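The chain below stands alone and is given in structure tokens; this is the form predicted on its own.
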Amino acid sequence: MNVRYLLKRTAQLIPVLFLVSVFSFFLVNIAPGDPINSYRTTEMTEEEYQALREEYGLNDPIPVQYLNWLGRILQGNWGTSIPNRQPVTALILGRLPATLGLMLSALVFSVAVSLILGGLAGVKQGTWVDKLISGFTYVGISIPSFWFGILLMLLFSLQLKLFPSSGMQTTGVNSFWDIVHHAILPILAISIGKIATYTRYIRANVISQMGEEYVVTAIAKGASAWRVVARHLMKNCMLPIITLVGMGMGDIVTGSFVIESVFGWPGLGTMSLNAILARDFPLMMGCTMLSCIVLISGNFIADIVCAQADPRIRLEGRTANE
């Protein structure tokens, strides 16, 4: 790996979670209503209140409270959530692994399935089995997440009875498989529209390589259609795949955050939207930043992993520079 090309890709992330600070940081201040009011009672004077606004900073201009934020956030600070008088960080790191698990179990499954499908309607162009995997493509890119969650939870939670409707866990167990048993219809939700995309992607490149000088001459020389899209299609056919796991970070992330609030799935998703109820800064302020940096981290990691697979974007940077 190139160090100045690393270097250069990781320089790139500062402005980017900088500027994305300022305008979150201005647009949920500027938002109408007061969180303190949602905790004003009968009995708290006017000093108590002021008292209560002065220790979380809100009487201060907003440019004000923007540079104490992130002179905390620099310091390991993520404050000090309203409601739950906790500090955010300690809130956040709680829900995390239920959403990263999730996120990342409904990656795997999109690029896995798409794998599939997209190699066998290239390999198959033109036949039916083509036609119907692009007609389900079609459809996937077109339903709404949540419409077809809700769908999933009408016909396999309520209907069939085959999968719990809500939550993470069963009450009173504590098992993998009962977690993989409460995750199977979010991460389908989640999945449904990536597969379609990713299907899509694969599906032209596999049938783009197919005309290929190597393609030809491997399958002449007796190699079967199939081992040569195994063995050598999809290795050519993953760095646009890669990108587009990279960019779309940032779909998975929402994804799963209104398919949380759906399945009532304990994550950061259904934290988040309470913190926005509760019109509670800090928790909104933390969980936004968050998702930005799993968004950046993933498009950075993307980046570098094509770099990795494709000397020339690496020498393409390396000229540009020159």
Given for the second form:
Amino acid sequence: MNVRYLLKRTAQLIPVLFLVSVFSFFLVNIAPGDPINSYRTTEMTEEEYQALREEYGLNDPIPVQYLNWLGRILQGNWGTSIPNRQPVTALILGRLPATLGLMLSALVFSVAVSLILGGLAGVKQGTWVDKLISGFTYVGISIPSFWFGILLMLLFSLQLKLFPSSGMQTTGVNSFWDIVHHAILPILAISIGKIATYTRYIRANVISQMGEEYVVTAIAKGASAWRVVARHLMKNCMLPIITLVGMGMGDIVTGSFVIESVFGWPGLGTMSLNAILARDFPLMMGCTMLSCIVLISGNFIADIVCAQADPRIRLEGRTANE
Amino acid sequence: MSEITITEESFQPLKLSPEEREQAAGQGTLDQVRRAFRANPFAIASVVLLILITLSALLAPLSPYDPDQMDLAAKYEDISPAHWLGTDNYGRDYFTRILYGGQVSLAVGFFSMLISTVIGTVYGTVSGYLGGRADMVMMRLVDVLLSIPSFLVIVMLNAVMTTNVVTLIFIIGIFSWMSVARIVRSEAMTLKSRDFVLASRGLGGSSWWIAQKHIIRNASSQIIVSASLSIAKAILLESVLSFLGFGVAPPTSSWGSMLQTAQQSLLYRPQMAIYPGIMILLTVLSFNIIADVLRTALEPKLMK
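What would you give as the form predicted in complex with its partner chain, now that the form predicted on its own is on the page?
Whole complex next, starting from this chain.
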């Protein structure tokens, strides 16, 4: 990997971010309704109201507002939320750990489970094990994750009372295990679709690798089936997994949206949702830009890691670019 | 080098004897698809199921109940011959509401698929056919669009606009054509350098002619597969949006918005959360299975 390739890829990100910011800024601002008006109390005088509009720059034409916003963003100032007058960055940072923790656990869990399921289905191709796992993957990609979450909640919280049905912590309890206890059902709900998708890729990959000469050689040299799978096949399954995980990075903000709202998880998803409902422009923009940045960098990192892991991609990239 | 003589005869359709005709039958694409479906009981079940679901949604007006007519005296009724799935929190017949909800979910799935498939096909064909700089610019735009957190933008759009079924269809369609465009574009790239396309060009075929007669027609199996996948995706997306309250506005309901109401009565009436979810699952599952069967049936032909 040369520095030029890296720089070039980084430079390609800028127009994307710019276009997304323009698009979402105008989208947010053509929305009917005055964001300040919703928070106008009866005690607020006309002067105070006008002062507030001025403070948020709402009297300027939209392109001017955009440029001002862009200038502030570039200086690291993401603005203040309208209803509670707190800095957007503080609000986002406050919610980030909850979402990040949930999504990363779900990601690790999904990858681990699908390596096992995909490996098993691929090695036992055509047997009932494979058919069972493939059947599960069909259901997994077709089931709405939020409905699966509701089912989990019905069964495990309302019927069996094994897990809490909502929130992240029991009030008054401040322990790590309490959070884990709250997180298990949401993690399962987020993971089902991911597990199904990853399992399919890994299964297909294992099957295609099984015919490769290096696998045949390893078997001929007396390596056990599990050694072949663990040492040889899985290594080669990492590329599609890296790509898939990278592509799924955008979910870190938006993918948990619906699951967070099912389980009342106090993360970025519920916050963005409320920001949209409350027409809280600065916060909406902040959440959109953050998810865009995460999505783009996820793809970007996946590309780089893949190129680093597989020399063929690196070389191909070079011949294509130079 | 052998000489090929071109006479008027060369341009006549092949004359086949009845035996030859018999032999040729069963080799076409449609026959392959038919055979693949017959061989797979799940595929047949999916087709039957989808036909049943679509028909019952279309025949919803035959139900004696008005889906939106509230009757608070009759709320939370159990399953009975009068109310096949009981009644909901406003005393509305749940079975009737599921049928009407199906109309919305299926319509959104089908029409947004049409929009995304048409845009994606045209865009992909043009990009792949033109190639070079134009292709580069067009595909970079696709990359940009794919980097937009589309879910968030769709939610924002739905929040700022007064949404109804039509706007929902357009919004979902407009944000999901990119993968179709990529598929069609790579097909167009390989097809345009094939001999029969060059021959057509040599015989004076216009770009428009080549695009529609050769490229789109030959990419059609890929397009059909991705179309049935995109119906599945659109139905899922609609259900999420409606569940979050950004889909169709009440009292119109879709399966997703029914789940939203159901979650509020989860403690009293867990069944209410079960039925619409099963409908979404079965519908999406069927489309996914059909897409897979189509893909395996059509792919050997593409490999040749």
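Residue numbers count along the first chain shown, from 1. Rigid core (definition): largest C-alpha set, two forms, superposition within 1.5 Å. Here the structure is a predicted model, which means the values were calculated and not measured.
- With the core held fixed, Asn68 shows a CA shift below 2 Å between the two forms.
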